[in-house]
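To begin, one chain is listed below as structure tokens, in the form predicted on its own.
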Amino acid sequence: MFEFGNVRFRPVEKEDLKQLHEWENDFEVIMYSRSRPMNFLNMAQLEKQYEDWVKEERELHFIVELVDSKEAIGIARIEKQDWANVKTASVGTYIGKKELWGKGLGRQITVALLEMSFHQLNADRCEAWSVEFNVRAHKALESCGFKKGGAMRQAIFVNGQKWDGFHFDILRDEYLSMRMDLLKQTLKDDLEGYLKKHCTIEGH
């Protein structure tokens, strides 16, 4: 498990599928996270998806939960890619508890994914994707140093309208240049404990 401030990332377990079934069939949650709000999933489909996750070594799937209460609030993933000898981590997340939207947790989770990608998995770059109307996600990504790299014009059809899909990325050096500022802003009083736990190895 990976703790970052007041959130914890743990593996998805089979008993989590009931909660995922609720989130994956919430029109609004999936509209913003996947841009396919009509992509409903039954329990059998989720179970098959879970079995695929277990077998796939390139992808890490997490339940994001609050440290104190252990309440599951969303999911996150890191897909490890190695194309043309450049190690890329494709990251994504959504908060399933809609009452927690707009409270800064998306940004906190994104910084945690960057920490895992660059500081633990040694990625050269990170990338993320978002639909044009998901302004909250764009702000969270850009506040963490992601840059908008391009657009797939009118690639998504949602609620009777065609929307662009945006690609964001950040390079390792770009992240490292702002890392400590991001950690201070995000973790505040928890910074010292995080650095002691994740950034030092006794005897080195």
Ligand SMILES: CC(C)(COP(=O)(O)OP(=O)(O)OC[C@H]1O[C@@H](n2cnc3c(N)ncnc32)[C@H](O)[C@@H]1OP(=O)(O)O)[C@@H](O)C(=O)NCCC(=O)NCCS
Given for the second form:
Amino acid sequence: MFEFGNVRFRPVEKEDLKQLHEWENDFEVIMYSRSRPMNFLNMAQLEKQYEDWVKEERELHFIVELVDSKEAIGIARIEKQDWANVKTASVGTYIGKKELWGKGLGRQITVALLEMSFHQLNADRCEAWSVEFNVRAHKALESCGFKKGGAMRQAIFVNGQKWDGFHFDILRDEYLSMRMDLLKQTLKDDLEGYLKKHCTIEGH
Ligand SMILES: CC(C)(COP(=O)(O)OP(=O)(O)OC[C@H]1O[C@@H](n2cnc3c(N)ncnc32)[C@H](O)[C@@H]1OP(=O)(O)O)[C@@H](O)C(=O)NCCC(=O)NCCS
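Can you return the structure of this protein in the form predicted together with the named molecule rather than the form predicted on its own?
Let's see the whole complex now, leading with the same chain.
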């Protein structure tokens, strides 16, 4: 488990599938997160997806929960890729509890994904995709140092219209140069405890 401020990243268990069934069939959540809101998933499909996740070592899937209440609020994913001798972490998240959108949690989750990718998994770069209309996600990514790169023009059709798909990435050095500022901003009073737990090993 990985704790970051008031959120915890833990493995997805079979018992979580009921909650995932609700989120994965929520038109708005899936419209923003995957641009395929009509991609309904029944329980059998979710169970199959879960079995695939269990087998696939390159992909880390997490339930994101609140530390105090243990309430599951969303999911996150890191896919480890090693293409052309460069280690890339491809990240994604959604907050399934829509009443929690716009309260700073997405930014916090994004910084946590960067910490896991760069500080634990030793990635060289980190990348994410988002659809043109998802301004909230772009802001969350850009405020954590991601830079918008290319666009896949008119590659997505949602709600009667074609949209571009945007690619974002951040390099290891870029992250490291802003890391302490980001950690201070997001963790505030929890910073010292976090650094103690994740940046030192007792006796070394
Ligand atoms: C995208 C998502 C993870 C962002 O998390 P969040 O907690 O809602 O966002 P935050 O409160 O952390 O805000 C992130 C940024 O968006 C801005 N923002 C918040 N609400 C906004 C809105 N309605 N419109 C535009 N910008 C908004 C914030 O000001 C912040 O920008 P800043 O850091 O420059 O100030 C979350 O909204 C979500 O899960 N959405 C549905 C699924 C999804 O889009 N997943 C991501 C796919 S790439």
